[in-house]
Structures are given as C-alpha cells and as structure tokens.
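One chain follows as structure tokens, the form predicted alone.
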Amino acid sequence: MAILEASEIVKRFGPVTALSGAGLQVEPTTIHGLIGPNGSGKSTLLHVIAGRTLPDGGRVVLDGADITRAKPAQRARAGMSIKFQLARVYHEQTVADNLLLALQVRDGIPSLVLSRTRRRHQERVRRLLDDFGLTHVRDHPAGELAHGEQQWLEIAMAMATEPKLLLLDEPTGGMNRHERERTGELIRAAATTCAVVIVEHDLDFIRDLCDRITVLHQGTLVASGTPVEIERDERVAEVYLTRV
C-alpha cells in the first residue's frame, strides 16, 4: 500500500487556478521526485500535502488515514516530516541542541520541564551527529555552520523524530557539486526508512536519485514514471525539458 496519495487536487488563488487534478502516489521507502517547469504547481501540491495551504478539492492519505483536512502538527503526528528550501535551524544553538529540540518534540511539559529528556536522548543525538558527519560541529552554533552543513543539519532535524514520509523542497539549491553529492548520499540514507519526496530543479540530481519521478505542467500531471520512462516520455519533452 502507498504511504502517501494525493488524488485529484485542486487549488485556487483567486482567479488563478494552481492545481487542477494534480497528485502523486508515493510507496514506502521509496525516493519520489516532483518536477515541472516554474509555474507548474510543484511547490503548492509540496505545500497542500504538507499542510501549509489546504486544497479546494481532491484527497492527501498518509498510510491510510485521510489527512486532506489535518493541521500541519497533526500531520507531523501522523508520521509526516518536512524540510524546505530555507535552512530553519536556531542559529544560536549548537548543533547537539538543535537535534535535542527536534527530539523533544514529541515529550510531554513535565519531562521538558524537569530535563528528564535530554539524557534519554543523548545517545540517538550521537547517531545522528555521526550519520549526517556533524560530530566535529556539535558544539557549534548552528549559525556559524557553512550553506551545506546547515541543510545537513535541517534534514537530520526532520529525521530526528523517524518519520513515514520526509518531503524535502529544493535540498540541493545554492550547494556545489561536493554537497549536492553528499546531499544525495544521506538522502538515500534516509529512504532506507521512510519515503521520501524530493521537490528539485536540478535534473541530473533527480534523476540519478529518483526511484520515481512525477512530472506537473500548468498545475495539471504530465506523467509519473521511473526516471528512464520519464526521459523517453515525448511529452515530458515538450512541455518541460525543452524549457528548462
């Protein structure tokens, strides 16, 4: 069964139609790239499942429980966790302490209040310090991170609480090509434990990436396919790849 399906969405701004019909089928740990040309609705059908704008019509299910409706924090209960293209990290925070909050969501006050958490938490703090290769920053302020690391930090955030479906808006934007690289790699980590949805205008990333890609134009679904169907997709060709 799909992790994530979002059928038949519609979204309005006014008399400006975003979506009509749009949506993507997302199987667990799988990685799932969204594409389209600027204005295609990629990033309204990445914030209609994410809960930060509600559709006019159409459905979002994470594993089988309908959330078209959910607020966003109901979502991030139900499993969803999301990282977009801006790094929110609290800059004056070390690396460790940022991990820590995002694992200190799900606590309960008393437990906060009394600092019980922060040693129960300790140990998977390590894990990923050293999965994501922050240990020799921990100690750092988040703020003095370089571009990369600050993504990198981001994204272990959103592991941190071991999420169903990690969605992830342009992870790779301002990055050269050996963070892209390594983007990739923990990226592919990730996928080894939830499903992943990649918002991305670098191309060669996605596809080499991808085990799936959907393609939007318009606001309207072109065609979702393995990343070799979609290069041969003669109508991916005309409406996106020649205009990139």
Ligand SMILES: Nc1ncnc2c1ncn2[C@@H]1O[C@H](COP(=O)(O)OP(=O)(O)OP(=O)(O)O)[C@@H](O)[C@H]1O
Given for the second form:
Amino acid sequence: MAILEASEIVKRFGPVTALSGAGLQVEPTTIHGLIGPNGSGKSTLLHVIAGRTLPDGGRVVLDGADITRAKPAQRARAGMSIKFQLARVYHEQTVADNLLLALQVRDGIPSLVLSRTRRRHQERVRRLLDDFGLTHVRDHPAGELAHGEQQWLEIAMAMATEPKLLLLDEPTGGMNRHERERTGELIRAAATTCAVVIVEHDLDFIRDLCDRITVLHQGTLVASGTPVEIERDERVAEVYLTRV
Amino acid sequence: MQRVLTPAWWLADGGRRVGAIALVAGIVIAGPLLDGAGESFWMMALTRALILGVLAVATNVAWGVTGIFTLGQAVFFGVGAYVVGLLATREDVVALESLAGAALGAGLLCGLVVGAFLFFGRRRVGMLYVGLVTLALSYALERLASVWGEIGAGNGITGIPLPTLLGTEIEPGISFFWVAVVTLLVVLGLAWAVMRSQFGMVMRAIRDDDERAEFLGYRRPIVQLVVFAATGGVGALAGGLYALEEGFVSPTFLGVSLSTQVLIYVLLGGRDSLVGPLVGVLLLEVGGQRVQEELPTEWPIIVGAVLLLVILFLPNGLTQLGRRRRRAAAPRPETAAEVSGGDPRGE
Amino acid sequence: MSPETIRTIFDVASLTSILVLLVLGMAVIVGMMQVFNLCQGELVLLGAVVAYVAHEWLGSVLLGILVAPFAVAAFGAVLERTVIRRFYANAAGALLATFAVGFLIRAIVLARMSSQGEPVPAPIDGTVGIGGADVSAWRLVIIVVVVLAVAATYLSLTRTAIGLRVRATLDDVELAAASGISTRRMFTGTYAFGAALAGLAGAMIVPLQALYPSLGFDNLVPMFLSVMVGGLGTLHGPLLGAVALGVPTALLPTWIDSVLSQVLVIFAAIVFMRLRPGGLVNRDI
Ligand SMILES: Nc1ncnc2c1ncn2[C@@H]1O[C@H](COP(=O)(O)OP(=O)(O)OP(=O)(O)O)[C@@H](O)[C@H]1O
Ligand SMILES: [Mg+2]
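How about the form predicted together with the ligand, since we already have the form predicted alone?
Every component of the complex follows; first up is the chain already shown.
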C-alpha cells in the first residue's frame, strides 16, 4: 500500500491556478522524484502535502489516514517531515540544539520545562551529527554554517524523528558536485527506513537516485514511472523541449 | 553542579553572569541598608521597583523569549491589583497567601481566555495583531474600569490594608521589602530555569520561526498559550503586591501608559536577557526618582532620547554592552538559483 | 425631521469625520506604506502645537492650520530619512522605534506646558442653524474639510503622475526603481504626505479640545483599529474602517454610556479582525 496518496489536487492563488488535478503516489522506502519546469507547481504540491497551504480540491492520505485538512504539526506528528526550498534552521541556536529541537517534539511540556529528556536524546544527536558530518560544528550557532551544511542540518532535523515520509524541496540547491554526491548518499541512506519525495532540477541527480519519477507541467501530472520509462516518454520530452 | 565552582563558569559570557549575581545581591542588601540609614523613602521606591521588576521579567519571557508581542501586559497587572483590592476591602481577606494566590489565579485565567482567543484557530494571527489587540484591551479596560461604579470607577479602590503572612501582620516598610525581594527572586529563578531548559529552546524556536517549529511538530498555539497564561499569572501577582504596597488600586494600573512603560523597561534593559528588564526598571524607577528631583521636566525627555538611541543602536538593550561582541552571524547564503527558483535543466 | 434627529445625525457625522480625518494620514503611512507608525498620534499632536503656537505668537489659529501640514510634513521627511528608513524590512523594529519617537515628542511637549492643557480657540466660533437645530460652526467646517481632504488625497494618488509613481513604488520597489523612479524620494515624500495629513488633523481638532501632550496618543488605539479593520494595502480600506468604528461609537451613546459604547466597539473590532484578518477591503484576495 502506498504510504502517501495525493489525488486530484486543485490549488488556486487568485487568478493563478497552480495545481489543477495533480497527484502523487509514493510507495514505502522508495525515493520519488518530482520534476517539472519552473512554476509547474512542484513546491505547491509539496506544500499541500505538508499542510502549508490547504488545497481547493482533492485528497491527501498518509498511511491510510486522510490528512487533507490537518494542521502541519499534526502531520509532522503523524510521521511527515519537510525540508524547505530555502534552508530554515534556527540560526541562533547551536547545531546540536537544532537537532535536539527536532528530536524532542513528542516530549511533554513538563518534561521539557524540567529538561528531563536532554540526556536521553544525546546519543541520537551524536549519531546524527556523525552521519551528516557535522560533529566538528556541533556547538556553533547554525547561522555560522556554510550553505551546504545548513541544508544537511535541515535534512538531519527532518530525519531525526524517523519519519515515514520525508519531503525535500531542492535539497542540492546551490551545492557543488561533491556536496551533491554526499547529499545523494545521505538521502539513499535515509530511504532505507522511510519514503522520500525530492523536488529537483538536476535531472542526472534525480535519474541516479530515484526509484520513480513524477513529472508535472502547468499544475497537472504529465507522467509517472521509473526513470527509464520517464526518459522514453514523449510527453515528457515535449514539456521540456517546448519550454523556452 | 561542579561546573558552577570553576572560574570559567563565573567568567563565561564576558562577566555578565557575575554582573547579574552582583546586581541581585546588591538589591537584597540595599533594603536593610537603606532601612538602617533611615531612608525609608528610597526603600519604598526600591520595593515598588522590585514589584514592577516582577512584571518586567514576566513580560520579557513572553515577548523577549517567546516572541509574543504583548503591548498590554498592564491588563494582567491591573486585574491582579483589582482582585486583591476587592478581596481585601470587600471580603476582608487579609492573608497574603490567599490574596497572592487569587491574583495569580485571576491572571492565569485571563491569560488562558485571551490567549485561547489569540493563538488558536486555523488562521494564524500575525505578531502585530497580537500587539494591537493587547494594546487595545489595555486601553479599553482602563476606560471601562474608570466608569464602572462597582469597582470604584475613576477613584479605584482605596484603603487596602496591609496583609498578614502566616498569621502575623506585615509591618509597613522593611517587611514588605522582603516580600517583594522573595517574590522577585522566586520569579527570577523560575525564569532562569525555564529560559535555559529544553522548553526555553522551544520558546525561542517559536519566536524565531514559528512556522518551522510547527513543521517540526510543535503545537505552537499550546506553547504560546502556556507562556502567555503563566506570564499573565505572574504579572497579576505583581499587580496584587503593588496594590497591597500602595494601599490603593486605580484604573491606570490597567492602562496603556503602564503597558508601554513595561515595554520601555524591557527594551532598555534587553530582550531575552534574564536581568535586563530588572536593570531597566531600576534605572527608570530608582535612578529616575533621583534624577527627577533635580530635573523634573527634562527627565522624560532623557528617557525618550535614550530609548530611541537604544532601539537604533543597541537592539538587544543596555545589557548588551556587557556582553562579549558575538561574531556576527553569517548572512543567510542565498544563491541566485534559489531566489529565482533554479534552472530546471540543471547542469 | 425633528431638530433632535438632525442634531444626532450631525453629531454622528461630526465624530465620524474627526476619526476619518485622524485616520487619513495613517491610511497613507500604515495602510499604504505598511509602516507600523506608533508615533502617528504625535504627528497629530505636532499639528496641534503649530496651531497653538500660531495663536500665541501671531494671534491667528487659521494661519496655524494652514502652516501645520507643511511644518509636520517637513518633520515627517526628516524622521523618515533618519529613523523610519532603517526599518522598512523590519515591521517590529519600526513599531518600537516610532513608539520611542512618539514618547520623546510627548515628553518634549509635556516639558513646555501644563498637563491640563492649553485652550486654543476655533477660527470660527458660534453656531449655525440647520433645520431648527443649532450646530457648532467649527464642527461643520471640519466635516467639509474632511470631505475635501479625502477627495484631494484620493485624486492626488490616483490621478496625478506623482501619485502613480508613489503607488508603483509601494507596489513593487524593484520594478519601480528599474523603471527610473527615485524610490527613496517616493518613500520620503509619501511619509511626509501622511505626516502632513496628520498635522492638518491636529490643527483642525485642537480647538475642540485643548492642547495637551497625549492629544494624539489618546486616539492612537481607535486610529489603529480603524486601519486594521479596514485592511492594509489601500487608501480607502482604513477610511471605511474609520467610518465602521466612528458611526457606532457616536451613535451608541444615544442609548448607553458613552465610554461603554467605546469599549464595546473596540471589542467588536478585535473580534472582527480575528475572523477576517484581511479587513473589510483586502487587496490580497
Ligand atoms: N503564494 C502564492 N501566491 C500566488 N501564486 C503562487 C503562490 N505560490 C505559488 N504561486 C504560483 O503557482 C505556480 C506554481 O508555483 P510553484 O512554486 O509550485 O512552482 P515550482 O514548480 O516549485 O517552481 P520552481 O521550479 O520555480 O520552484 C506559479 O505560477 C507560482 O507563481
Ligand atoms: Mg519550487
């Protein structure tokens, strides 16, 4: 059964129709690429799934539960994590504290006030720092990190609570080749335990990484299939060729 | 614990820690010293300042730490004062324990009601809406209190007797100073513990980017409500003590002028700093008293000018002066690709 | 219509027009520029001060009323260049900085006068008879001036070349700068224009009350609520908001206590804003 099923999503911003019936179906522990030209509605679809905006029509089902109108925090608690297009980490808090923030979300307010769970999360913080190569900056304010490191930190935060579904909006934006490869490895490692949706513009990166790819164009689904199928698909070629 | 005993702990943060402890210790011994020297006027000024300090510390936790832009904190102060005033004069409640408990409870309740209205619901309200609503509440309640005959209208409530503590009467003067000091120390201790706890991290996360916190899974409305109600309760407690200390309550206790006065304490001293607001209160209420004797008309102008300069050049308040200059946070790197949305063909 | 009814209508029109006049400058600065200008009340106060000074030194309130918009505009331009400009990207900073500016202005005015207030006579006093009711001549003048000021503001923003450039700048700074508009000057000019309207309001209403330091600050909450109830982003939104608040505030006292009616209107405005955060006129849908 699919872990995520978004179907017939319609989203309008005033006169602009960002999504007109697009959908996305994601299987557990797969990496799913979401591609399409600028303005095709990729980020908007991700936001509808994550609850940043409510759709004007359609349904979003996470692991069998309808979450179309659930609040972002409810979705996060139901096992969905998102990394935004622009990295959004807490600049004034240290790297380790950013991770702790992500880890402690399910702890009750009384235990947070009494700082009772800090020690319990230490081991996990250490492992995440290690996995993402951030150990050397653990006590630096996150705002001092280089751009790529901030992106990694945000991915680490998104993965901290072992989500069922990880949404990544352009995780390699502004990274060099080496950093991209490293990010690919991290995402692959993540996908052993959860499903991942990646919005990306780098087609080579997507092709190597993804099990399935969905192509959007002007808010509708053009094609969905394995990377090989997508490469052969004429409609996809058309979308990318007619685009100026 | 053993870290506390190392010199490094004491000298951390450019000596601010030592400064804060010295300030608090200075306050504690200033009372008996002033009392011994027969300076009861100054001791009472200090007592009043300490009670206002309780309000300022609570306001700072709501605004400076959690980002709840409350411009009407006097509402809680006034509610606490009226509750204590009414109980003491109409119901003959004299025990400080009961009066303080009632004020705290009333503040908590107000905080819960107003907070639920502000923070819950699908449509998130902006910070400026919170500011305007709290300011408008302060404005409206002051007017309401000034015409409401049942609670004394414009005259407020007068003749509030000094309370008893554990069955013994509190004497005017130094005893009330001790009540104020102990309350302040307890509130400072709680604020210190909360600010450095894991919950403090959540409060700052909500201040700095509440949407991000929600996507991590934090229930923003609940966190804001808890903070707003708790700090409202403490604000009301301060109002209750103030009413007992002064012996009267007036509609101005609820009003915009006190609400903005608290804003000035916090701004001057420093947001998200434990003793900053206290520094602000002491400067204005005790230092101010002294200067005002010499320069009665110029004093508000000095305050206004200093305030403007602080906002323009020391956004973290005067206590920022003692802080080691932090390395400027790296500017948020934004590549052209991100701003424009990237190139779909990739490289 | 009985003289009673005419009186009531006139009172409602008078109070509402005063609120509209107070809000007009704010509609430009807060509504259009979206600068959360907590010193708006003090810009009004400065207008009143000009009227008072003209009366004291030159014996002519009318002259003060004519000069006030220009004097306060000049002050607004300086303020924009020195303080407001730093905070266009930081709404909370603007709010705090303008609060400090307002506090400072009030302190300065307070230092020069008693807090009871100094009376300023109206240029025209006496009453005018309308349908058997005697109404204050100066209040009638204010109503007329408000209608003219609103029309002039509206026309200058929509029908003149400079108004077009102002709106282009507020719509999209970068696009406006790219098309050769000096956006810095537009911001200064717009703020000064809003200040001028506040100055006019202060000079016009001071004869109805007296000059006292919190003349403007006391009206700040109703002014701000009008703007937020009306909605940001347009000129007419805040003005509609002022009418929406002003009419019930003026009318309710016919039946209930006047302070109580003020309080009720404020509560209603707070709830309304919660249910409809965009306000009455919401440009962003
Ligand atoms: N908040 C909004 N208000 C108005 N229009 C919006 C909003 N968000 C998106 N849009 C519009 O919806 C359409 C889809 O935008 P979206 O950001 O989803 O595209 P995208 O596929 O992520 O593009 P990119 O590759 O540039 O990131 C665009 O036409 C965009 O202008
Ligand atoms: Mg996008």
